[in-house]
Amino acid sequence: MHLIDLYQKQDFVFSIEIFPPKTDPGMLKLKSILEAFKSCTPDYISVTYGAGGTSRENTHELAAHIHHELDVPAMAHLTCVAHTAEEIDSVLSKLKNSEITNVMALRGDPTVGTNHFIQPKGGYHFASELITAIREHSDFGIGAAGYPEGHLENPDKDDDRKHLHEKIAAGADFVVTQFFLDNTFFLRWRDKLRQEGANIPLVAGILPPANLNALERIAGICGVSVPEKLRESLSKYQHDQEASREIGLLHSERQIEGLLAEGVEGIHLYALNRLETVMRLGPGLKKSALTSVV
């Protein structure tokens, strides 16, 4: 099954993103946590790809576990970083053999020790090129990334959307956004893309802030704006981890409520493998979406 079928059949799709641990004990622990994730009835779970493909085998293992053992649709991430076209083809063949039929196609972040992306020799430079290769390889469902505030490396937002249109033209079925903390950025971006002719699902990525230091670090890396009210609240309780988590979860709940009211096609929850995040935000989310539609 391709994930686009879910977006076409349902008014709302709830998905969760996890990352593969690097150790065997970590993998075992996450697999047990995924059982609880399943109880929140996600429509699918996506598995990220380590920097430079360092965790690609674990990505494959987790995606296969989610699909075969949990009976939940899985999407495996794949990046251009440090891979030749032949290596990409090999990864795709392994995924296909494991009946993983959905891929999130990304350019990927620069490798450790560099501050900009370097095209691998014999590899791809843009996500659109990777999407074309996936589409030519065999019958995969393909997701692509979108940036409501623009990609950090591209200050020209119009040009950034142009690159997204190129991904769509190459064969992306749907777009999942980088996280954002102010819905205004997503809604303006979505409306602009619709005006420009983009007619595939545009899915909102949500990341609950855990604490101020971690938020400022990841927001800086991703070029995401932090609302001043949120910053002030987290700053006030920066030495109280439980209070900080609650502030972050409440902020995400308000974001989700606002997005549902605007008819968003899906919420993609960046869970960071945290059980408490999924258990807090997952249950009832689809029910709330149905209520907002009605």
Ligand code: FAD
The other form holds:
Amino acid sequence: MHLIDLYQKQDFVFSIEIFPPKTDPGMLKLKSILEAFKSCTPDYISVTYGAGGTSRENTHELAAHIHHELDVPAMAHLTCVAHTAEEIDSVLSKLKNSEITNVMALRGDPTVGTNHFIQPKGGYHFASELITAIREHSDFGIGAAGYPEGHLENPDKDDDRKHLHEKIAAGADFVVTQFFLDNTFFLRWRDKLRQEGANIPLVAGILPPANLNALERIAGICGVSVPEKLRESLSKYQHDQEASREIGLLHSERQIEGLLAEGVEGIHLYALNRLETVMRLGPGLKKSALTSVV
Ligand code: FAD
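Switching conditions: you have the form predicted on its own, so give me the form predicted together with this ligand.
Complete assembly follows, chain above in first position.
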């Protein structure tokens, strides 16, 4: 099954993103809470791909676990980082053997200590090249990344959208965005892409801020703006972890409400493996999505 079938069949698709722990105990712990994730009825769960080492194998293992043991559709992320074209083919073959039929195709971030991506020898430079290769390899459903505030490395937002169109032309079925904290960025970006002819699902990525320090760090890395009101609220409760979490979750709830009212095709929840996030936002999200289309 390709995930695009879900986006075409349903008015709204709810997906969750998790990352693979590096250790065996970490994997066991995550697997033990995935049943609870499932109780929030996500339409699919995606698993990120690390920069190297065991976590890469764990992406495959977790995606297979989600598909076979949880009986929830799974999408494995895959990046160009440190891979030759042959290695990419081999990862795809393994995924296919495990009946994983959907891949989120990404370039990946520059390696730590460098500020620009270096194309691996015999590998790919841009996600659009990876998407072309996956399309040639076999019959995978393909997701691609989008950036409502523009990608950090590309100051020209029009040019960044042009490269997103290239990913769509290469065969991406749908686009999932990087998180954003102000819906205006997503809605303007979506309008522009639609005007420019993009007619595939544009799915909103939501990340509930945990506290001010964590938020400023990740927003800085991703080039995401932090609304002043949110910053002020979080700074008042900088030393109160529980209150900060609550402020972050309330902010996400309001964002989701606004996006549903604007007819968003899907919400992709960056759960960061936190059960609390999924249990809090998941059920309401499904329910309000249903009422918004009735
Ligand atoms: P690309 O689309 O290749 O774009 C990268 C940059 O190059 C952009 O600035 C773009 O404007 C520019 N560009 C693109 N094509 C061209 C061209 N032909 N000529 C000149 N410039 C060009 N990272 C991980 O490591 N693992 C993950 O699992 C992961 N999951 C993610 C999931 C989502 C939903 C998102 C939004 C991001 C994820 N990332 C992940 C992060 C992602 O790898 C980084 O944001 C990365 O820096 C860019 O990846 P991309 O696929 O968007 O790259």
